[in-house]
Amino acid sequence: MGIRFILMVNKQGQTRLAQYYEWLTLEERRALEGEIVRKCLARNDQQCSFVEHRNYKIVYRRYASLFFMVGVDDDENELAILEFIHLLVETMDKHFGNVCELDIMFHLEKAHFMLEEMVMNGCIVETSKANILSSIQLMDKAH
């Protein structure tokens, strides 16, 4: 398994979306998120986007007011994960039109649905924006 968790966090450190692909208790998740968010938000723009924490490698990227953080295994390719984060943001941009924190907050189920279309059991299974968005558009038409 490659991806262990995906977090979307605002600049104040509040988690807006969390998706885990391994079992952790709520207390463990809360502690892990707090540690990772503090560590990543304390870094400046000149530092690289990779941080080691516990037994994870954290790959993160900031887009506007949101930080996208992905926890992966040590042997995972950091650049591939950065590309995945970019694909996720581009897909959300295409659907929401320049995605922002409020889009995630008010359409949390769609954000999770996009992730579920892209990642299954910690493995990236879909990279086509058209394929990812087609099922969401079908869901929108049903409402």
Contents of the next structure:
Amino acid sequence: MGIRFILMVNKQGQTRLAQYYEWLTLEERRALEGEIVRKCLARNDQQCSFVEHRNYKIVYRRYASLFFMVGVDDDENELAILEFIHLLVETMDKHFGNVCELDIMFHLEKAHFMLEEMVMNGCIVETSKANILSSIQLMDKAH
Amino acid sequence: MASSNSLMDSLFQRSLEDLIKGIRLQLHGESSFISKSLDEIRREIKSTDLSTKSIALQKLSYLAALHGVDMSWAAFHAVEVVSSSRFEDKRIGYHAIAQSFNDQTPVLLLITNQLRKDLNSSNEYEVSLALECLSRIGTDDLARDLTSEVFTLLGSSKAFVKKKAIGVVLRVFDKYPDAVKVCFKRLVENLESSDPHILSAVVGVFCELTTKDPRSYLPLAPEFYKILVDSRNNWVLIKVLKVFAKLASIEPRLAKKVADPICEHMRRNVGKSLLFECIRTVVSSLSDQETALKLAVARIRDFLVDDDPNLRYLGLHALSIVAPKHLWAVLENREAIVKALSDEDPNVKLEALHLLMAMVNEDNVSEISRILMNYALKSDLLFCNEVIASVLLACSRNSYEIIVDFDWYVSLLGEMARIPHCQRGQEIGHQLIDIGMRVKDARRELVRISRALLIDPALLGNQFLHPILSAAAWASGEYVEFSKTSYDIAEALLQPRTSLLPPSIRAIYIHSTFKVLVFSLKAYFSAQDSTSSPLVEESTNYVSSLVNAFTYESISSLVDMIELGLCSLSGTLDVEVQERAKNVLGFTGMIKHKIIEKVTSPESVIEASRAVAFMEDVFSEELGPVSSTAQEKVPLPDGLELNENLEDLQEICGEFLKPVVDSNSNSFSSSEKISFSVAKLRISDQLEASSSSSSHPPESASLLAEHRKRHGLYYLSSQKSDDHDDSNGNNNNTLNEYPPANEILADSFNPKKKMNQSKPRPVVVKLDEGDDIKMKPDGSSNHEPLSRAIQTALMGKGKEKEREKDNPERSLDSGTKEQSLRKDKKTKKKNGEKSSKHRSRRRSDKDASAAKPVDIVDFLL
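Now show the form predicted together with its partner chain, given that the preceding structure was the form predicted alone.
And the full complex, kicking off with our chain again.
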């Protein structure tokens, strides 16, 4: 299914955003997040950004204090996912102006919105920053 | 609990922002704050005011997403919130729904209408909300009910909406395959769209669909090809490449055609992600195309030496895909791979290890093992064991196919035992014994290595090495004739530190000591009687070297030592150890004073030597490997029928095997019934024997009757017990026929000789030939209705009328099929074969591919 889930976790291991593209129960989610966060936080900068976990791969990258982790199927192109993460961060940056962790915390629904524009059903559908931002801005004006 | 609320709290509802701030302010006791907020939310959410409700829902969603709070109880409230006309509320409601609803949510059906309304709304953002929600939680029912709306939206003029509708289509197809008939055409039309975003979405959908079932989408290859050549958008190209990877693997002509554009892309200065995707496509599906492959391997080499560890890892990964068919690519990059073994990243190291193992063959196995052992010594625990495991696996594959020099390999196994981190004792021990059994020529070296392992007291403390020690002990005992100094071995087996071993292994140690003792005694006695009997000369081959070693003093000191070592064990708690110790002690007790008396009375010597000869005989028979197909090779004795399916029993004893329906029969005592049935059986027996050339010999029936007579008490009234007993009866017959293990050994002996080696490769006994794992047929039955639907959509594009006629039939068929889909392949086929119109499409794979070349050939050639 392409992308299985997207997580944003800070360095202390607290989840700031969690978007799942397949149904998992609450306990499963928590267990999953715990395991993955532990694995990624234990790695250093010289190691590559891909981790194998069970039957899928986690592609992650650290931006300041936040880890962006995307769980993907085995046949997904990892470099493309890295680019996707970068695109996401850039989009948020443009929208919030110098985005930081607090912005995401207080405007979680905007972050969700952005993700929803970009990913549908686990597939990346929108890759143009302009498009994403314009629709978000229009939606904000709409109500 | 909530009694401490101030007036302020009850008047003003906390917004989400307040909640977040509140949580952040809690230095500790976050959970109590959360549960307090949860109570607040529960109160607020019941309010009739929609805006209060929605804010409460928003807070709840937040808590559920990030703090693991369950929000399924608020499902109905979410439905209410969604029905609000305010966009803000709708957004919150849909978000909550998308997050918390699943197939089990009872109120799922209630939102169908709401979704429908929103999908038809003129406000594109409402539409997009609904679409988004549908994509996350769509179930079969929802998909079915809302297909027509999705269809309309696929043709919407607003690109924004169209794109999202395309995204949803995947889910809808997945849950409700019949939607294909309705939506597929529009979906395909979008492939020709000029808007790159639409294109990206569509290609994404096809990428997913092709992964599941490539064959159905082969007719669309021309459209994809156009995109491949024209587009410059990396995302789109990556997806199209994935599609082609799947298509080309089933249609080789496509591979040829597609290779050129892909090479073009690789030569351009494109982003690394696209480059990697090209490489991956080439190595996985187009590996027959020479130019493309060479180009890809060149690019892989660039990746391998890059500074970025990501690229190194991906390069290695791509190499491992290409390794099975094109080993030259791996060999070319050997240095880079070996360098990668010491990389910082464990993933990279593992990939390098696997690649190295793929390269291994007869000539370089010792060299590569040397390199790997050095790395294992330097590495951490995990990697060290990975290395050991892969070396063990590679060397033991196909009964040690690549090993020529077994002496070297056995010493390697011994070396592995000395690596500090080694945890693979189980496998090593297993291989030591295995080699001992299969390779006669290696036994000498095996015994030598075993001796070294046994003597070292340090190894006894390491519990991971115990299986190795146990193997070493067994080998030392079994092949003691190859050893030079049996005294050392016995001493090592009885050293005090063996108390660290678990009882099961100690038992093996003691038993091996026994074998060593017997062998030594035999050697001693044959040395004494070397002139008397010709039989003894035969065995002096091995014994001759020891003749000088065993004098009276040495043999009695051996016996003394053994006695001393085992005395203490005769009182241990473990029964196995105790028993074995006592066995040996009994034997030594008997022998000992015979040896002492040797000088005085020759008869006692003969007695003793006879006793020893007897024991030696016990140990002389060789244990060998038994083929797993040995049972099948046992010839069936005449007159015995072995049937798996015992339904034929019905013929013989049908009357007695029917379940008892009649309630009156309960009054019968069981014995009466039995004798009655036995009598009947005899009669039917005779009838059968006289009448026809029945396939069942009367023997089995009368055996059955006999058995039943004797053990009638244990018979149930149903057929099952008869099956059991019949098979028991069969077993009794074959048990006597089963030849001893050694006979089979001789039958299936398969010698292998290599002529061009300086030292001939020793003979390895292999018994199991062709252990092929049968490939299970692909589980594509899950997607059959979908693929069939797609095929009809693609092929019957112009044939509207026929499809309409078929529609009611097919929807019926697919409706019923969906239910029994995963379980009952047979009935599905039967259902399908009912209508003759579909027969041509039934064997869809064959026919479709027969029809398809017509389309493709025109285009491709």
